[in-house]
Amino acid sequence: MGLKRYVAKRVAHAAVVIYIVATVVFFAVRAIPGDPARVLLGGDANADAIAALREDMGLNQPLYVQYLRWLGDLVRGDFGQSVFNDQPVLDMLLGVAEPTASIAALGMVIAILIALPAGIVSSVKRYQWEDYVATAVSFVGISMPGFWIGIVLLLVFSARLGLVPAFGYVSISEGIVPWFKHIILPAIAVGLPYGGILMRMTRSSMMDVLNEDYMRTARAKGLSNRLVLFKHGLQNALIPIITIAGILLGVLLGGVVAVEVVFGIQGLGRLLIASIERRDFPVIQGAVIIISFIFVAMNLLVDILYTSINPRIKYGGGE
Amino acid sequence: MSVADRVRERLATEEGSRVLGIRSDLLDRLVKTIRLDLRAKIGFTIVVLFGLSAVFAPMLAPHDPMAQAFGMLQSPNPSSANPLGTDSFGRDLLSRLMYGARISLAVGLGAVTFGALVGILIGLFAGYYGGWLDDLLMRAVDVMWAFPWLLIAIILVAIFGQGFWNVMFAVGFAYIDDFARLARGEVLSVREEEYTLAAESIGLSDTEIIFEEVFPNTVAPLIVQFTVFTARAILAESTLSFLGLGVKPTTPTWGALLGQGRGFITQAWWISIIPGIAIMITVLGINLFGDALRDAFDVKETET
């Protein structure tokens, strides 16, 4: 299979994926109980006006119809309005998309720099005191909740020395200063688990490309030690790393939501957990089908990148 | 003895015996690791004293976790009586963590437990009979692995409610498709093996040869992989407890108490630190008993 086609297909499949993502999210969402008409309308509401806003929101049609009208929409980009204000789903998830991205980029950055030295090292001097400490200090990163570090990290930096702000978030429009300011204790609450992972994958993919015939025959050439180490060693190691780093995502995802709680930041997972609470169902659909989106492509990115710089992996070669 | 018989015993001979379908030699292994590895030892002994406080906790804690009393609000700092201080509500922290134990240890296990029959089970099947099955099943995998863990875990709270059950179903659904490429992987690469071979030669049914001679081979692995989840589902429970959509807003779980202390940061930080704490260290003995379970077992770190 040529690499044309072997893109094409993985193509394809996301692209059923993500289609079986939406559907069954669709389905999903319907299932949680709860009334969204009723819920918008508060408690005491009459039944007429409740009937008249299921009537006026669609919810009055036969499922598949609605499911019908809705995968229409989408096809078109189109995610529908939030039935708590009206507001155009893509609008209001792009609203909040700024600060959840933000604090999950500079999280992985965070995440990389302690991770592929600490990892290297550790390989390099495997079973002596380096590696015992980066080993220790990974272990205990993994072992923390994300949401619990950045508690620590606000009572330490915020509460008592006053250096950072403890709260919400500045667009980095307004400056770089002060938006780093804000998202730089969150930033490194959901990126020390996730470093913590990455340097042990590190560590042991490059104890594996270590031990490999070419790792030797370049030494043997004369090479020096160090580019015998970066230039043979780390960009071999690094297409486990990075596969791993892609399948991690979720987890980094899964510490944003829970940091913006803690540092009173409205990104996309307050949304997200605040459109449960009020059944607004247009809202969770777009954020859970646009997060899916990311994760499939960003992994896809990653498979088709690396099929087509090595040379060895096989189109479709499958297991 | 016919030839079936030969093979059938050489089979039994050549793989020794088995406890609960797992081989002797790597239950050899499992309890030499416990006794020698340093990292084991120290793991081992996080877990089992947690599991005990947790286990024994009505028997062990100095209060009623429930219990409030409206002296302590004044002081909620650590004394005689309440050696951790008490929360908002005067509730001794100790107490309520000695209780928290119970929901986090036996939610995080629980679901990795269902993740791990359901997710192993696709894979054996998947791996097994390849074909059209396996199409189907990992296809459903792949679906399951585009959720991030914790929109499945939100979505089927809303759902089905908070609760014991179903926040442990929740975060356990999250790792079925773990579960499942590893177990597929690891059958594909004994699927040609000589003794499967032999075990389909002598007519063996396909289940008989699914559990009897794949599944003990694909073993090691997997339980490398139950442990490391096992930690990552009690992170996972407390990031739940934590958001509000854990087991039930008034039991007390590690996750819930580190929420509820939030709002005290500045006058009682120990409220939402020392929950946090016991999450870490609980979390630590596993993720060591798990590298040393690794090592043990040979089993790659980029595998699991």
Given for the second form:
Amino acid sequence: MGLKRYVAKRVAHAAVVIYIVATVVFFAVRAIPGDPARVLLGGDANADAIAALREDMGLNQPLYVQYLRWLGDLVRGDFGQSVFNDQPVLDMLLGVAEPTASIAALGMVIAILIALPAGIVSSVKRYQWEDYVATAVSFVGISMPGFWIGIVLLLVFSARLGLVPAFGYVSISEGIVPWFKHIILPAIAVGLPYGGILMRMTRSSMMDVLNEDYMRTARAKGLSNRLVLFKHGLQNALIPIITIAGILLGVLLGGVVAVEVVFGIQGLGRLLIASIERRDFPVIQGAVIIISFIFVAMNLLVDILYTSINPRIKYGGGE
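What would the structure be for the form predicted alone, rather than the form predicted together with its partner chain?
Coming up is the bare chain, nothing alongside it.
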């Protein structure tokens, strides 16, 4: 199967997945106790005012009518209007996308920069002090939630040392240095747990590869240890590592939501939490669809990367 045909097939599959997710979210958010009209008007509002607002929002219509109307708008690229402030949902999501994307991207880079070297060293120096140190660091990262790491980083590097700002976000358009200072601590808080899991996966995958016959054959041919380790070892070990990295993207994005609250950053996570609290159905649905799209896109990217690492892998089949 060619690349274009494979990508087209995966895109069609992704569209089905996103449709199912969107449908489940549509009905799930309406099962949450609480009336958006009552939340918006306050607990002291009278029944007539609430009924009038529900009619204005279209919430008095049968659920299937609301669903079909929303689905038709979604197909045209219209995510609807926020119940809370009447702003276009897509504009609200794009307005908070940069902080979340910045933290997630830098957090992933930090995780990979920690996980790959530590995992390789740990596998080569197994049961030696290097292995024990790398394993201990990875377990610390895995066991500590991102928000707790964020609080510790705030107390040490912001409150005590004053090296970086404690709260808020500065757009990258205002300068790389201030942007970096504002997201480095949140990115570390997000990246450490993610990196700990990746490090353990790297170690396990490398240990499996190092025991293969082709590795012993490469050494017997007189190839340098570096060439054997990186060309023959790491290249074959990367397949399961990349797979886990794509799957664990949810761990990283989940960490971003909590870390944004700790650092007072107005990102996608804080918007989603606030929208759930005030029953802003269109924003909740739009945010979940965007997150689902990110997951699907990452899985497609992972599959495409497979052939770059191992050309024997064919699209739509095995090796």
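Predicted model only: the values in this text are computed from it and were never measured. What we label the rigid core is the largest C-alpha set whose atoms superpose within 1.5 Å from one form to the other. Positions refer to the first chain, counted from 1.
After superposition on the rigid core, displacement of the C-alpha of V24 between the two forms stays below 2 Å.
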